[in-house]
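In the block that follows, a single chain appears as structure tokens, in the form predicted on its own.
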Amino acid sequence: MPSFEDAKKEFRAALAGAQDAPALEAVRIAFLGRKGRLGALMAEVAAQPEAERAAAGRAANEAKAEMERAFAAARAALDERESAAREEREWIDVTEPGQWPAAGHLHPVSAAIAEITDIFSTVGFTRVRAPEIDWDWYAFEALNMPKDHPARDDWETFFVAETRTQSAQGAKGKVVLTPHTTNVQVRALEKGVLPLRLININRVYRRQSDVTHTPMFHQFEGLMVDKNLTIGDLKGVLEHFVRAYFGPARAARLRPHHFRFTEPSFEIDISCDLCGGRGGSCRVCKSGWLELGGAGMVHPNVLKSGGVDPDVYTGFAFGWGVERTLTMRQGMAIDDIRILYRDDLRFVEQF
């Protein structure tokens, strides 16, 4: 008779020396499976004399049964064990204080955006966006710069596309990344909506690259037109924002320039923050003043441009560089104004 006593020891003690789920499967699979140790002894059984075939029968029967109970036993013993050390690995303690993810924080420039706005807003200046990918008419000609006038040098503007389109007011000229944000100027007199006060701020692009420049940089514009407005009531805006950005002790001049679309001009200028207004050496200002951005009376042929009688409305407006703006706050402390853009954590997470 086929000795089932013996594979049930062997089986016990394969058991015992399983430690772990892969081991106790291959126990099984080498004792209980197709072609294991047990179906090789039930296969012997038919080859048994008559008389002895039923009592090889019962005790195929009982074998099989008896280690299958072994292997359940075995199995589940494994898994409270692997249960208990899982619940000692993964045990926390729900009382203790928890550790809050790391929160982002807005770039330096958008905060500074978003504060230019709010006080502009306080004036009853109207946040609007125009086209960053703009036509040359807006860009230029409509502000009173014509087709191959060298002020256009002065701008070293990205031409994108060659195509022209038909207007009311004729050829639109070509695309262009828009090198400052005076495009919005036409764009908002053709709506035929006055008075108007309103700030644009966008993306700008000039192939620039310096310690006060970079080839893409932020701007903001203000355009204000109505009836009877002077210079004093640019001055007057342009005091506010000095006062709530930089604080009432902070030093700013206008200085007389000339641009194409504003008329009379000026340059607006600020005590550096670098140097502290001594000029000489600083790297940035050189004079103890920087230039922060243009403005003036906007011109009668601007104001044609956009369908609006000169001799009716006046206007003023202003842009300034968002960058250059920031970096003068006081205490900012940057002498480059590059390090904005250069993706360095260590800078950005300062603020």
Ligand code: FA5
Contents of the next structure:
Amino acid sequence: MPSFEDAKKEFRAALAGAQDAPALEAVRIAFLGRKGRLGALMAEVAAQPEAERAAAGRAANEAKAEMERAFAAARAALDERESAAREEREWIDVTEPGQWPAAGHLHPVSAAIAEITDIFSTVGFTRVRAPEIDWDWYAFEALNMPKDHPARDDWETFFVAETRTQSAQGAKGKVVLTPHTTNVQVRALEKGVLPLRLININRVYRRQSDVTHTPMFHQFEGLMVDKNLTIGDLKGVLEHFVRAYFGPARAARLRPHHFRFTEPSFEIDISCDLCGGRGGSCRVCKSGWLELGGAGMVHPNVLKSGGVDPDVYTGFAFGWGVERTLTMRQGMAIDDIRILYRDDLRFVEQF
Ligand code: FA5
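Since the one above is the form predicted on its own, can you give the form predicted together with this ligand too?
Below is the whole assembly, all chains and molecules, this chain first.
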């Protein structure tokens, strides 16, 4: 009688030792395969004496059925273990927030322009844009600075190599990269709609570069023209801006000055945030004050250039540097204005 009991015992032991699918398959082939152990025992059944053959056949079938069940159970247990291990390995938390694509933000100068626009809009100033490249007439001549007037020397102007010296409307001189946003004044007045209250924010250009100057910078130019406007109105608007932008801790002052296109004229200073107004060895201000811009009552000759009767209307105007205004904000501690345009992400990403 073939020893099915031994074969079953060995088979169970081999199954218990098979830890992965290839090992299990090797056990199957060795015992249940075509040339396996069970097959060899089956062959022995046929060789049994007639009287024992039927019993041996039954024992063989039972052994085969039992071994197949044991194998199926071992395979199921292995599948279970492997899928549990895979789940553990490949588990993801679908409730975790995803990865956001890197999002940029406005450059600090653009953000300052938006904020300045907002602050003036609360007192009725509408943003407009005068040309950034303009005729000499709007940048100088109509602003009471005739050709060859020495006041022009204050603006280190870039002229454009433009062969036409005539504008469509007549003789308006050479073409310049505007050195200030004051070109908006006569352009706005000649539209002939009064009263007006506007702010022109634009790029301007000068041949200058040091810790407080860049060759390209931005200015915002406010202009209000109406009947009976006074210096008090100008001061009120400027104080509104200084308080809204710099907060109550900073001091501002109006200092008498001279511009050809305003009379009287002022410069507006703000106490330096870098040195706390002490001045002395401060790299940026030296005096404790930093010049933010100019202002004044619109000169009668400018009103006339724009076709407005100075006996009926008065106006005030102011022109400030956006970068200077931004860098002088509390806590900025910028000791070289040129960093704004150096494209250094380590700087820009701090905002
Ligand atoms: C003017 O440009 C006058 N148009 C301002 C004005 C307008 C006066 C209306 C009266 C009425 P000024 O040259 O001072 O003025 O320049 C104004 C401001 O621009 C300066 O106070 C400063 O804040 C800024 N600024 C001038 N040059 C530079 C520069 N190279 N880089 C950065 N900011 C500058």
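Residue numbers count along the first chain shown, from 1. In this text the structure is predicted, and so the values were computed from the model without any measurement.
(message) Of Lys35, Pro97, Ala249, Gly280, which is at the hinge where one rigid part rotates against the other between these two forms?
(response) Looking at the options, the one at the hinge is Pro97.
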